[in-house]
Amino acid sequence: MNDFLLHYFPNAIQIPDEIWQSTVETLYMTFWTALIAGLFGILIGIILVTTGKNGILKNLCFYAILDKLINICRSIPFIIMLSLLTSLTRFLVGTSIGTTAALVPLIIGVVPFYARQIENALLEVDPGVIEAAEAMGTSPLGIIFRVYLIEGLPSILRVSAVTIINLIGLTAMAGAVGGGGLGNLAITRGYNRFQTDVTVVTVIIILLFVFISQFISNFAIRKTTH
């Protein structure tokens, strides 16, 4: 086994350390943008549903704001936007390099991204089940949390799923540039030092990182699905 690993990997096999701590960070990176983008997002795909044309608190000047909005933070490059977000992560957490800054482009960056899906996944939710609430009088809340977010579990699911595998690839470009994470290790060690091997090592752990995600993803859908 060494010598397999010396032969294929030879400069990975020297950095170990280096590896798991750039495996922490992405993992660092993804927990907390997932998280707190995903309460944003949750929430903004939310009232994008409620306020649209068919929404039980409709508000279509509100809703076009807002649509818009989403469509502008949507269309900006992720790569463009770390650059511009620079000052204002500076202000925020004293600095723009490391992994803690790339938290403030990356969870910008993911919010409008999983609002969008949100509303998607909520507006598959039959009109039906939401009528029938209505005329039972439950209120707008009731509506949101019983049938909504009851009702599009498995959609709910499903667009998180998708919407993680993206992150896991924004953590990477966000090392890229200062970062911290595979993405950083991925360029300071493998491109630029010509180590390609490293380069491997990387890809394999983000990969095994989708296929892990995307497993608990489709478990959970099973399990939620009816």
The other form holds:
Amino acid sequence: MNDFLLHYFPNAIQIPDEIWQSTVETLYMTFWTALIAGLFGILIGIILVTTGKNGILKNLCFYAILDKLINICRSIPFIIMLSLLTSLTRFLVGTSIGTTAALVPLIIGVVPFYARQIENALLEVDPGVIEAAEAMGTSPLGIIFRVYLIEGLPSILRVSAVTIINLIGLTAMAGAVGGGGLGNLAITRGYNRFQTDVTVVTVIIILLFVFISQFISNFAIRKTTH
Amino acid sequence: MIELNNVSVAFRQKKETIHAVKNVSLQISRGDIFGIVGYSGAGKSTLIRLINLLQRPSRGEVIIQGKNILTLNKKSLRAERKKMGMIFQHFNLMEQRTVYENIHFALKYSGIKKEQRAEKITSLLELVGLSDKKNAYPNQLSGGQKQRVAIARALANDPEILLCDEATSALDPKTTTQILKLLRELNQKLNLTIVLITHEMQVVKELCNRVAIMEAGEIIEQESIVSIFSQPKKNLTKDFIRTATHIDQALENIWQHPTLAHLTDNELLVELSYVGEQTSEPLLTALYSRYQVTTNILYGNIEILQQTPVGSLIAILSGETLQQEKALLFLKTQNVTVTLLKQHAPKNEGQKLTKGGTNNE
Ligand SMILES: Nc1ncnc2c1ncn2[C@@H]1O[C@H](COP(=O)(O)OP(=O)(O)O)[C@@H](O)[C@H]1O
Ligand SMILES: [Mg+2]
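Form predicted alone already given; the form predicted together with the partner chain follows:
What follows is the entire complex, opening with the chain shown before.
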């Protein structure tokens, strides 16, 4: 076993601490971005679906502005977003380097994507059910929390899984510009120093994360779909 | 109970404005089962949604139990809506909630204690005959069962009005009959006022005491069920009724029949319709004894509407021309509506007349 590792992963086996450290950093970025961007994304997604056409708080002017804003944000490539946001990051976090600093562009990169996904997920909720709830005298907040978020749960879980997997990819990119994490490791070791085996290890770990999140979300979707 | 005064609804779209409801006035009394019939796109759904203001009118007044609900603020309007149940063609149950939870949804913020809510749900499920499905999810239920859950949910807050938007249109005939029976029981047990819209006259026939016919946004005819069946005035109304009583189907068959091709000079093909306790037999006997006109019945149908029989006959009357005319006049004095479907056509024997015939009122 050891021989095998020595033979195929000569460099990676020298730096277990660094690999572990990077893994933790990636998890750190993924977790906090998912949490914060998740909340904002759901909030904005709900605003989109309720103010949009056929929404319960229809306000097409407001919707149009929000809609355009999201489209603009989404059309900026993430790597450019990273450099675009350095001054904002420095202002907010005090530095533009490191995992915490990376959270700013990550959140701003993920929110519009996730908000749009949530909007689409909630649009799948049968309009008839919304109408029935309105006919029962349910308030708009009641419809959001007791209808949209409950009836849309399987779809929300599905788009969340897609977003998380996307997010793991983005954390790697943030790593490339000094954000830390597995992306950083792959660049500094694998790319700059030709330690391809380290790159392979990072790929394996990231794939593992992807599989695990896929597995969990599939399980959760199955549990919540009736 | 429910009063619509000159309500109109216009949907403004980019190019055109759709007038879905045009200047409609309706009065529905407590305990009525009021049917609104019309083809798809007539504006029925828009009209029924006016009653709980899911759709606001562009013009007119909506008055529920003496209160103009257009003037209510959002909160009072929601309170008002709790007093009106509504059921739909596609049931609109929440897929992610059990039967129990679906009904509970309507009760959650009604200010009733938890144990009482549970009791209430149990009794509602009993009322609609679904006690054993309490913990099932909607997609484990049949269409009829889903509609029963929807009815239980609609009744959760003890409404006095139940609005039904094509409630049986997605159900098979047998289930439709069961749901209609349930609605009738609810009407009697709870003195529930029911407004029901449908494109099937059959449904109205079985359930309603009053009916309005809707076409292109307008109520073109509005009557008690008995008079609309016995004396429909508008062509659309007649269409609906003929479909419901299967008379069109019968005519279709009769037109195929060879005897028709050979109507002689002295024969008339007529449709007779009459209302009330009188039965057709003494009348037909009278036709013979008074005018020597014999009646050959090809098709007969009697509907019992609100305990009143409404009959239709398709028959060939044969006798002398003069006597036939007298016989027809006599029938008219007896309040029988006579529609001439076909008479002997001297030149062109096999000529086909328009199927509605000419109304000989
Ligand atoms: N929200 C809406 N926006 C625009 N047009 C509508 C809307 N709702 C209904 N309509 C139009 O109004 C007309 C009547 O519709 P509806 O009341 O659903 O008829 P019905 O229930 O009798 O089939 C149709 O032409 C329909 O296209
Ligand atoms: Mg409709």
